[in-house]
Structures are given as structure tokens and as C-alpha cells.
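So this first bit is one chain, no partners, the form predicted on its own, shown in C-alpha cells.
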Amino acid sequence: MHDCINANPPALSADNDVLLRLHGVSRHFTGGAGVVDIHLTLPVGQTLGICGVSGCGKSTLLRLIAGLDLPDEGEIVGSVGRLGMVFQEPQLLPWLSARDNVQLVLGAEQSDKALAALREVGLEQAAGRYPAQLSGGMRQRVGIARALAVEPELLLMDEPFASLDYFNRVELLELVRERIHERGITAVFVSHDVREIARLCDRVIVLGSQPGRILEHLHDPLPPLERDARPGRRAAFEERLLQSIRAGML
């Protein structure tokens, strides 16, 4: 298993290879929550997983990367022109149709592009339906379509499949994985589920509990589309992630 773990990934030589760098980033909250001393590089075209026990700062770190919050210490270097986000709940506007919810991030004259984004996630026929008329899996598809429609340089996903049943979760995970690698999108994926992390992510950081700090930095050398063909290797990687998460509970 040791050949698929790299606790200290080699530094990238050119800034053109890097979308964002976090240098000693900390964010503090009352009661000890937050993250502390995060050093992290987001290479272009890679998918980074963030996992750890509840309350370890996964969502806080994602908000810092998104620019939705500011660090108390440290700095985030780099810029993102187009950002897509997928949340645990799709946060659709109930008075807008599926197409209009996607079009909201595109502009008034982009109805065709919104429809194309829904087609990409298999929802073209439901474009005129409102969120209350859609199942949970369909609503999350709309959220994914909305995030991908902007052609993001960076795609951020915060537990996007947590509320779905098993079959929807597997199907949407595969859809997202295909789109990320077809387009070379840089992505950050937060999840409690090590199976999802192992299927989707090229690199993983494991955060320890409050305040969240990086306990381990793991790397999976298998190309994403080969992981399903190597179930033994993937299972070993999942077990290594579980061991790291358990260590963070101590």
C-alpha cells in the first residue's frame, strides 16, 4: 500500500501549474472550531479530497478556498475566474423552473446553454419543472448542472451526495467524475464517505479535530478511470483513509 501514499507530494515547478496556494492559513471560531496552519497547493486539473471527523473544519476550509470567508492568519495566493459550487442541499429557488435555476448563473440570454447543461445531467425533459416537482436526486442534478454550466476553473463540492440514496449517489458520483476529467477541471471534494473520496480524488488531506489541522496528505497514483478496475488497491486506499481519520479522533 505504501506505493500509493505520498505524505509530502513534490512541489510543482511553475505557478502556471497551480491554481491556488494556501500558506499557513488559520481561521478561528469560539470554542476551538476552525482550521489552523493549513499549507496546501491546488494544482490545475487535479481533484483534492478533504475528509476527517465531524467538526474538524472541512467546510470552513472549503469556504476559505471559495473566498466566502477570510483567514485570520496566513494568505491564499492565486485567483479563480469561474467558480462552481455544489452543496449538500442544491439550494434551488422554488419559484423558478429547473432551467431558470441554471440560467440564473448564466444570464438572461442563455436559455439554450442552461438547457444544454440539464441535458448533460439527463434532465432535459424536466427543464420546465419546479423544484417541488423533482425528486431529491433530480434536484441535486440541477445543482450539478448549474455548477458545470459556468465552465468552472474550480469546482467545489461540499458533501454533495450525502442526502441521496445509494443508487443516486453512485450514479451522480460517476457523472461528476467523468465531467471533471473530460474538461480538466480543478476540483475540491468534501465528504465523510471514504468510498466516495477514493473513487473521485487524486489527492486527499485528512484533517484532525478542533481546530482542524492537516494530519496526513495522501496521494493515489492510479488514473481515475482505472480505479474501478483495481478494487483491491482502492479498498486498501479506503482503509488507509479510515486509519487516518480514526487517528484524528484521538
Contents of the next structure:
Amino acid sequence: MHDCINANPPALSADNDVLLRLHGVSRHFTGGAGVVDIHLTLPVGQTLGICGVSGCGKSTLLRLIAGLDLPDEGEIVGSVGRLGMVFQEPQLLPWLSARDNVQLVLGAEQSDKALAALREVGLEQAAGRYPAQLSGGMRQRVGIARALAVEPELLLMDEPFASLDYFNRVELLELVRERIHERGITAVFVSHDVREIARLCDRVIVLGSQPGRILEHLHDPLPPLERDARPGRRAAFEERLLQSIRAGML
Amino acid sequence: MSLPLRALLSTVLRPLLGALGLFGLWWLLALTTSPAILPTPWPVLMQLGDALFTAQLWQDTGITLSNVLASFVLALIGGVTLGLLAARQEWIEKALHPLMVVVESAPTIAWLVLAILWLGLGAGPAILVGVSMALPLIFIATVHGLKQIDTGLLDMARIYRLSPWTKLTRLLLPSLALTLAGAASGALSVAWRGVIMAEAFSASAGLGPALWGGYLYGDIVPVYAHILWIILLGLLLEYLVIHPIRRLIHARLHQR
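Could the form predicted in complex with the partner chain be given as well, to go with the form predicted on its own?
Then the entire complex follows, led off by the chain already shown.
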């Protein structure tokens, strides 16, 4: 284990450092699925990774943070203004063009902003195309453009690269990381891929399954961009995550 | 066989052959039946041909079509509105379901008698009967269609806090369009049948009274001519209005 990777992240005391706090949050489903007793803070300007094996409740936890679902126990404290979300499937309206899909969340008067958001993800030329006329990678770019166009206070990502090929995955991850870094966006990133997590996240929680509970909370004080420039450090972070996930499987 | 010839065969020639077969069967049956009950096709076609050059047939057709259109539009607005409310609140769906079953299963004649009692004679009862027959189909299609909408799209609408109007016009109604187009075809068909039947007893003008009047006066050939005209109009409505609209919606929803 790398010395600088901290399994007990420093406590955040001041409320203005924290966007959301989860206190003992549980959500139960039949068959033992769901999450239990989640205590978590979402620091402003940081990217929190949620990882674990399939079915451990990663997406359930993200839906609770997004407000798409309500906890059975515990509470989520804090308020988020603008939310952006990149879904596993882009969730575009097939009857709207790429530009209109972005403009949908901005309002009719912000046509230029929609185009600028598409330009940012390299899709300006395809703005008039419909989702069925775009490749999987291009559709996900529209989803990312839409999420960034609202200038989110909190950006949520639910395995956004899982259905993409390797080239698109690497390219889009880089694009998202740059935007998060440039704008200081607070983000939550769900993935089962430790390499993606290690490239994007400041803090990571590893969930065990049945029911989903936090096994470990890891924090690397080195920002993701700097960590990526030091392959040894990144590899150590990935290895630490893998160990934790494996421990949860036993 | 070349493709255009095969397409022509399947879209025009085969239905035409079917229609000719029906006329042949009609003609054979007419030869063995009294002309007071079943005339041969020829005098009926002649009668219809003559009627097409009279103002009366077009006036009656206009009245019936406007009654059908009024009942269809009211059923569409009512069915979609109630369907949207039912999809929003489960208790509304549970409360409306038995009502829709009663409306759908009650005999048309019962609705007609009630409609005449409530609205008196005229076009009102015909429109109400048309609505009572078409609205449940639209309501059920709306509720079913809303349940089929991808939950991911609904999540997206919640995340980005789309206004109720934007959600309705950009997400819900386009998602429903194809299901509704299918239901609209059935709704138009039942409204068409219901309105003509109701007109016969409640109205003084329209295709229903013309048909019923012919029967009362013992003019059997005009009765068959009107029935043939009503069938032709129903087919025209289906193939010139409903089918193109359905194709248009399909093309719009699945842009390629």
C-alpha cells in the first residue's frame, strides 16, 4: 500500500466545505439489495468515486444522492442547486436533434449555449443530427454536453463509459476530467472500473454487497491529474481499490 | 417479378381483387334473394353514382363527418387528459377504471336513450354516443403508453427539473404519439359507427337519418347505396387520414 493513500480521510468540519452529508442512510429492497447505514460527506470541488462489485448498491446510492429516490432511514443534509447527470445510457429524446436535446434542459432562449456545449465535446458539426444518426460515443457526448451545459453544482455520473468502446471511453473520461478540473465541479462518479476511478476521483468509497455498505473510504491528497502523471502512484491507488473490492467479495 | 410490380400487386391489385370478390358474392346472393331484401350491386352503384351529384348527399356527409370529428376530438382531449391524471395519481386510475369499463361495456342504445334524455334531439346525442365509445379506448391507450415510457427519460426530466409544460409537450406527448395513433384509428372507427347509429334516431340530418329514412320508406336501393358510401368513407378516413398520420409520427419519432 502506498503511504500517501489515506484510508481515513481528514474530517471536514466547516459546512461551506461540504455540499451534502449523508447520515446513516439506508434504502432496502426485497432480496437483501439496497444500501445500509451510509455515512458520507461530499466535499465541494472534489470528485467522489463509488465502486464495488455489481449489485452492491452503487446506483442506488447515486439515486439517493440525486434525489431520485428517498432513504428508508437516515437523512441527507444539504441542498444542491443545479444538478447534471450523465447516465449509463445517454437518455436522449429520439425525436429531438442533438442541439435540441441540450437546449431542452436550458430553455428556449439559450440556443447559443447549447451549441457551445456541443462544441465543447466536439459535436458542433453534428448538432442537427438526431440520436439515431449518431454513434454510441457521440450520443454519450451529447449526454455529457447536456450535463455540463447547465453549469452543475453537482455532477453525477452513473457508469457513463460502461457501454463504450475503449477509444471512446479513454477520450470521454479525459474530457470529463478536464472539465471537472477547469470548473472545480463537485462530482460523484459510479463505476466498477478501478482504472477509471483512479483517473478521475479524489476520494473513493468501496461498497460491499448484500446489502451495500461502506467497506472502506479512501482518499488520495494528490489530485487526479497529478496522480495520473505519476504512474506508480496511480497503480498503487488502483491496487488499493482492488484489494478493498476483493475483501468485500470474501 | 420486379419490385415495383410486386409492390403494385400487394398494395393495389390484391385489395382490389378482394373487393371484386365481395361484389361477386353479393351479386350471387342477390340472384337468389328477393330484390326487396338484397338488390344486385349494379342498381346500388348507379344510385350511389347519381347521389354523388346531388347536394343532399354531400350535405348529409358533411353533417355526419363534423359530428364524428367533434366526438373524436372530445374523446381525444378527454381520454388523454384523464389518462395523464390517472398516470400521475394511482388513486385516480383506480377510481376511473371501473367507470371506463362501464362506459365501454354499456350497450350503445342505452347511451343513446340517456343522451336523448339529457340533451334532447339533434346532433348532441350523436356526439355524446361517439365520445362514450371512443374515449375509453383513448384513455386506456394513454395510461398504457405512459407506463411504457423509459424510466431513464423520466429520471432525466426530474434531474434537469423540466417544467410540467416542457415535460408534457417534449417528453410525454411525443412518447405517447405512436400508441395514441394506433388507438385513434380504433377510436375513429367506433365513433364513426356510433355517431351514424345515434344520428338515425336522434337527428333530422346526416347519413344516419338518410339511411334510416330510406328503410322506413321502403327504399331499399338507397339504403344499400348509403351503406356503401358509409363504408367507402370509413375506408377513406382510415387510409387517407389515419395511416398517413401514423406514418408521419413514426418517421418523426424514429429519425434516421
